[in-house]
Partner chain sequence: MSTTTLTFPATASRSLPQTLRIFLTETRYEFLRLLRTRSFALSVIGFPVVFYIFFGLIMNRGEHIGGITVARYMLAGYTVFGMVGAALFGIGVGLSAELAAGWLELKRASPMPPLAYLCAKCISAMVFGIIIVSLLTLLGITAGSVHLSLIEFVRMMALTIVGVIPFAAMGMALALLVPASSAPGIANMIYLPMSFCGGLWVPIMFLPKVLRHFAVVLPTYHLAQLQLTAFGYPSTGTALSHWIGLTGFTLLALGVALFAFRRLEQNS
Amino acid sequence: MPAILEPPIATDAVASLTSITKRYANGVLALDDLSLTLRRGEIVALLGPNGAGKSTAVKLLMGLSAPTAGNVRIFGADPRNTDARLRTGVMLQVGRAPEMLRVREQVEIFRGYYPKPMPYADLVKAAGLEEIEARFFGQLSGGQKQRMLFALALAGDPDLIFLDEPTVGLDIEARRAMWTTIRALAARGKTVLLTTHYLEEADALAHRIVVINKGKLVCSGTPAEVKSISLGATGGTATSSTIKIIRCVTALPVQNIRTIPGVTQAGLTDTLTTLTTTRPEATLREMLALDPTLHALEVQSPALEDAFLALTK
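Could you show the structure of this chain alone, in the form predicted on its own?
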């Protein structure tokens, strides 16, 4: 399958993994010759099935693990370098904080760890903490805890931010508010590496999506490019806006449908035929001409979920 792979490390690179192999003591190969570059002002969504190597890649960039082979750099330095770490912020999915400290106290303590922290008022606004500053962490709901942990990740006004499943437990309004903040951070030149199982979130936020599977880089590109590549648009000017997924009940054999110009994939499940085409109008005209009894017709734009499943199957 064709893929848009990582270009050479650019001059605006903030962090990079170069030819990384990571093998654990139990023999498990977590990463296999993986290269990844994060650039200034970029939101990158790192996607992959469970066990693909996402957590290992993030741990390497955070300096919490060392590669078996290859090179890791953040701001041109080893990720364990103190100055480099002071320029990073991390929000972990399993993050915790002292239960009996108030939100205000937690945020102020974290700000004190950094030489040039983000102003307190800006942190409160960015994370939507205005109404819960006086509450103890142990009194917060799951979504409120996520918002406070997001504030802690931003406390040092970092240039590189790791967000691991940041919107888990958030309602729709809070999730959209966090998206707005993340976009604003990127607009200020901050670099964000996002891991999420919400593919809608990756599609809405990311400038670039990186898919890894079994420790290898599968695909890297804009959301539109990833959808196009995974669904078989291998040439011409097809994009995710022209690719369509068609479902219908038809008497046409699948092997005949595959010969129609524009059709890149076709299959049959029970009585339902599903196909992908880069020329939806022409494809439908020909199918209806060949089979006037065609019915139960659905035409949809491809979702990132379709692309993800195609790339990682």
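Structure of the form predicted in complex with the partner chain, please, following the form predicted on its own?
Just this one chain is shown here; partners and other molecules are left out.
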């Protein structure tokens, strides 16, 4: 496995999982020696295929579940501690909130839990509730429900916010509005942990991406770092800005392409050759020199999706 890029010192850890193992009563091993630290002002995206252990990790951090082994700390305290919870906001995948309560009423209930809640008007603005305040939860569309649940997570103006699939069911405009709010929270020193299925979202939003699979940490780093790790750039010089994916139609056999300097992967589908390189200019120069018939050339920066698929294979 490639090196894990973890900044060396964590003086301002807000929440941490230390060597966590979680085995359910039915014997399923959900987390296997996982460690994770969230720092102040940081947006962390937790990625992984279904069943990777994302929800388990989030549940442990929220104190809804106890680890089989290892240590969970929120603001230096047990996550069940009320003072820790007073500084934490949570958005979960909820099937249904009480349907016969209005959006305004539900927000007020949650604001009441905290000694210094976010002002109501600010919450309405941050979560985009302007037109739905007076509606019953049962009357809301899927995206509107998500927005209300987002408002509940922010109600206490918490320092640490857990968002489980926050933008599911939102249209593009609403999703971008939520991103803006999340970025503004981080800029104010709040820590945000989000799980998402939208890799584009993690790419656009997260300072740090943590990929887990089968309960284990696969890698952790900035979106650019994660992309470069997964695409085989383990050398010190390559950064994601130099990694490119090249697609073209060429007469060169794949095994020859693999020997060209910089090339880390190459493959042929139908007539199209796809390769990954850490030195795109050198690679291209050589390929063009070797094959004058090369055409349909396309050079791309790797998408997080490619990285994700490579990492969790």
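Here the structure is a predicted model, which means the values were calculated and not measured. Numbering follows the first chain given and starts at 1. Think of the rigid core as the biggest set of C-alphas that the two forms share within 1.5 Å after superposition.
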property: Is_shifted residue 116 between these two forms (CA, 2 Å cut-off, rigid core); result: no
property: Shift of residue 64 between these two forms at or above 2 Å (CA, core fit); result: no
